[in-house]
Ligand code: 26W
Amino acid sequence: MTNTTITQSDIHNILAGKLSRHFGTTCEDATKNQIYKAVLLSVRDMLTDKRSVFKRKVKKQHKKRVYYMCMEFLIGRSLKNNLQNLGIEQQFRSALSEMGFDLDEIYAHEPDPGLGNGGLGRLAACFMDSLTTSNYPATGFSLCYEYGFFHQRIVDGNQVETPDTWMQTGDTWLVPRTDKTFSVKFGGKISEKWDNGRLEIINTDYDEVEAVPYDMMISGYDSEAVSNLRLWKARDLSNFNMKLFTQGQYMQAVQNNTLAETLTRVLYPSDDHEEGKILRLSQQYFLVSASLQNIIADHISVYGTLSNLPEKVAIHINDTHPALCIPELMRILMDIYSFSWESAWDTVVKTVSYTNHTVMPEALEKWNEDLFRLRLPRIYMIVCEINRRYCADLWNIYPGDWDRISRMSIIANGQVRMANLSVVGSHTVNGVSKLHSEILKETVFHDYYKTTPEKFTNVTNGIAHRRWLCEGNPMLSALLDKTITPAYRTDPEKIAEFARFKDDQSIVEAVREIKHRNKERFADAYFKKFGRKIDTHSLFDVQAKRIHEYKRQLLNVLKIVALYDEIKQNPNISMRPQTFLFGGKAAPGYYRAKDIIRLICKLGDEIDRDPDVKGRLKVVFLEEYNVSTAEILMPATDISEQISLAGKEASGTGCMKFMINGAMTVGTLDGANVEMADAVGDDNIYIFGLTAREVDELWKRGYHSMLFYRESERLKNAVDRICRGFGGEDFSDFENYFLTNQNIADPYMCLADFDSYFSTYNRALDDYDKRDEWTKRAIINIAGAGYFASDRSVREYAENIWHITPIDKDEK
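Output the coordinates of this single chain in the form predicted together with the named molecule.
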């Protein structure tokens, strides 16, 4: 799509104007960094203009709006996305080239802001893209972390974390709105005063922090909407000690290390276990309180009343991290707008909905009750009252059933349970894949499901296919444009039409050629960055995701070691050249995950050193896996590893990105894999291993990894080989991990699934050699991926949960 109303010379003039006004320079003299900033600022201006038109329409049409609250938005780079969405990439490319600059270099200059850990944050970013493209009135709320997700360096196999200072060049997109600040209060004392029959709540001695919004505009593809992602930054309101100042201690007067200075400093780099840190709780309240004050002020300015809040506002809490929305909205409605408890509660529940993204018990948030009370005294009171009333209701439904009531209680054993609060305070709760939503109903939320079954639903995740296919794989999307027309760009389910071409030899060859070119593109980028080569004629087998035991990078390692062992036992064996690529970061305090990285690296070194391998196997650990790397890695992939223990991966979204780029999935029946298998049929996906139910049964019967170890010679050799170590590095601890740990050996059942995995992978390897058949399967996967677009996911949320509609384009 090209926007024909803007020409190359318009862009030239805009850039010249920006360079002159902002940097006092000209197109001839500008540095690359000045050009980069001028480009970003020009695009930002265009988005601002477009947004004000859109905002006016939303207001005039009295549209219901959705506010998406999430502690993470992993947006990736924005420039290319914005230029393509606005249809002005070509004009920018030509105007810049005339000035002697290459647009691709400008793209590469943009930092990749790591405002998220992984799946949850990336999903939020994909949803903003789809909501905007589909013209829904949507706003995202998050925090403006000064330091995003850490950068990963690998030093001699060890992960070393360095700070992500994305703001140095990445803040150009941000528009500070110092006119729209709110104040957030922490701690202090609460007292109650009756005034004219009305209870007044008085908070004294609190710490006050100012929340300053930094806005990032989100463009949509060929749409009228421009959405806003509002990121809150903490600023100190009281950080000026006048007493010290008048004593002449100028530096000390401003050197107060207050909460405000640390609040939005850094993103918590862990998505696998709850740390229970007070700073994290404060971050969550800061996000929630500032955002809600903002939502309420906007609503009042349009409608002058809060009585219609649920009809005009939907608030979504993305996982439990923003769950304090529930008591905070109660506080605002009761303490500021004099709502009764009953009508405040009715309003809250009708407004708020909640998505769960994990069933891992250690990731479920629980706060120490004392800490919670100390930091958020008024919120604590409200949560207690929500809980008292809820438990009283439960008592009427389940008289005498103490066990059940204590399981469902929001506060118990000195802890405030955020998942329980989220379920109780929301009108709808959803999981992120069919299987996950069923598991929620059967396990984590079983009691609630039995009590209020109508609350529970499913929305299967999706990806922004414009970023992950159109932007990341321009050759494949050009082929789709040509064969099925560009309509799939805004109507992704149209990709299904591509299946018609699976028997067209010229298309089969074109798809294969594109895969090869994408491998070359990736190998070039890798060589430029690390100075090391990858064989582009080898099969690319990729596992890219956070490093976590349940995702089972270790199962993949066992497979590679077993293949290596085959070569060692028979050095002349014929084996197709394979490159195993791993990417992902380990939480800094997650010892086992870091050891898995070290294992992968050292195995890679050992294989590289071994002359017997003769280039047939190579293991690569990709340092610093992030959104930008993923964009070029996925189009280059032949086999996508989605091998979590069934029942553990809520959905997975990486699997969808690989699929839409024509990779074949080797995976378990977990998360979205189940629906992917339904979409393409068993012949076009490689499914192996225990099902979620079988895992459960085996667990209950008693899992003994040793039995599997003893039964399979190949597995035994692979485990033993790891335990013997590589190149002098000791990995003997894995013997304890896999086999002898008294607590529980092999907690994610790698050994139970190994044989099935190994034989399924080998079947895929054989199929890969039947080149046309393989590419036909790739075409079927591409064609089947339309359902997994986030355009479909947000439509389901809009229609079934938020009850919002797109703006009416024709109305002014």
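Form predicted on its own, following the form predicted together with the named molecule:
Single chain only below; no partners, no other molecules.
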């Protein structure tokens, strides 16, 4: 798409105006940083103008709006995305070239915003892209994290967390909206007062924080819409203590300000201590309270009433972090707008929907009841009443079944269960893959499903294919444009038409050449950043995702160690050169995950020093893996490792990004892998290991990892080799982890799946040597990936859950 209404000369004049107005300089004298900011400010203004037109249409057409609540939005860099979506990239490139600047260097100057960490945030970003491209009225709500999650450095194999100071150059996209601030209250004492038949709730002695919105506009591809991602920053509302300051007590004078602003300093602060738990709970309430006050204010300004809220507003809570939407909306409706309990509850349930993203117990949030009551006293009162009424209803359905009612209760055993609250207070609950949704109904939410089966559905996740294919892999997207026309850019399921070229030798050779050129592109970027070379003629085997035991980076390490052991036992063995790339962060307090990173790094160091292995195996851990790195890594990947224990990964979206770029998946029947296998056929994906049902059966019989260790010599040697250590580092603790832990040894069954994994991987290696056949399989994977676009996911949410429609384009 190209926008022909704006010319290269127009761009030059716009940039000259920005440079003069904001920096007092000219195009000839501007620095690269000044040019970078001038470009961003220019594009931001264009988006602002376009958004104003779109907002007027939404308001005039009285369209129902969706508000997407998520603790993170991992959006990646925005400049290239916006220029391509607006169809003006070439005009900017030419104008900048005329001024002596390279647009690609300007792209590289932009930092990745520190607004997310992993799949949850990236999914939210993909959904905003698709909502906007499809012209749906949508707003995202999150927090503006000053220091992001953290910046990852690897020092002698150890992860070191430093602040992610992305806002130093990345805040240009943010538009402060000080006219839209709201106050959020924490703590205090609650009392009740009846006045003319109306119950008045009085809160005293509370702490008050101001929520200041910063807007980031989200463009759509060839669409009329520009959506808004509203990010809240916390600011102290109390007056500056001038008396303390004049007395020299400077820290005390600004203490309240510092404590308030801590709310939006960091994403997911460590919660292995009481202060961290309080901060996380406070962040979640701050997000939902500010966002709901904003939603209600905007709705009343348009309609003048809240009686039609469910007909005009859909509020979606993405995982349990925003679950406090439910009691907070109850509070606003009852305490401020005098709704009765019954009317407020009916409104809430009809308005709110919930996506569950995990069956992992630690991710199904629970809050200590005493902490919850102390920090959010009014919300606690409301949750208690929700729970009392719900349990009373359950008693009528299941009289005497205390065990079931206890399992379904929102408050039990001194804990407030956020997943239970989310299910009870939503009209629809969905999983994110067919397998995950079935597991939810059979296990985690089985009692709820038996009680209200109509509430549960599935929407399989998707990816923004315009970013992960069209932007991230321009050579492949150009080939698709040529062979199947550019229609797939707005209709991704048309990518399926590419399958008919799998037997066209010229296309097979073109796809293989594109893969190699993408390898060269990644290797060049890696060398520029780290000064180390990667063999672009080696097979690229990639596992890039959050570092977690259930993701099973350890299973991958066992495979690499087994290959290493084969070479050491027989140095003359023939083995294809392989580069194993790992990327991802370990949560700061997750010490086992940090040990896994150290193990990967030290294994890589030892392999690099070993002359027997040189040129055959290489292990690379990618420091500070982020969206920008992923955009050049995924097109270069040959094998995508999706090897979580079956039944543990809800969906995964990394698997889809690799797939659409022609990587072959080696994985378990877990998450979206199941549907990917259906899409491409068993011959075009490498599935191994236990199924989710077999995992459950093995747990029930009693899982003993030592049996697998003793029965497989290759596995035994690999485990023993890890425990002997690498590079002088001691990894003997992994013997306890794999074999002798008194609680659960090998909790994610790496040893049970190892032999199947190793043989399947070797089958993939053999197939890789048949290059034409491998490339044909890659083409089939690319063609099968269209279904896994977020455009399809968003359409299913819009039609089946939110009940929203796009704007009518023809109406002015």
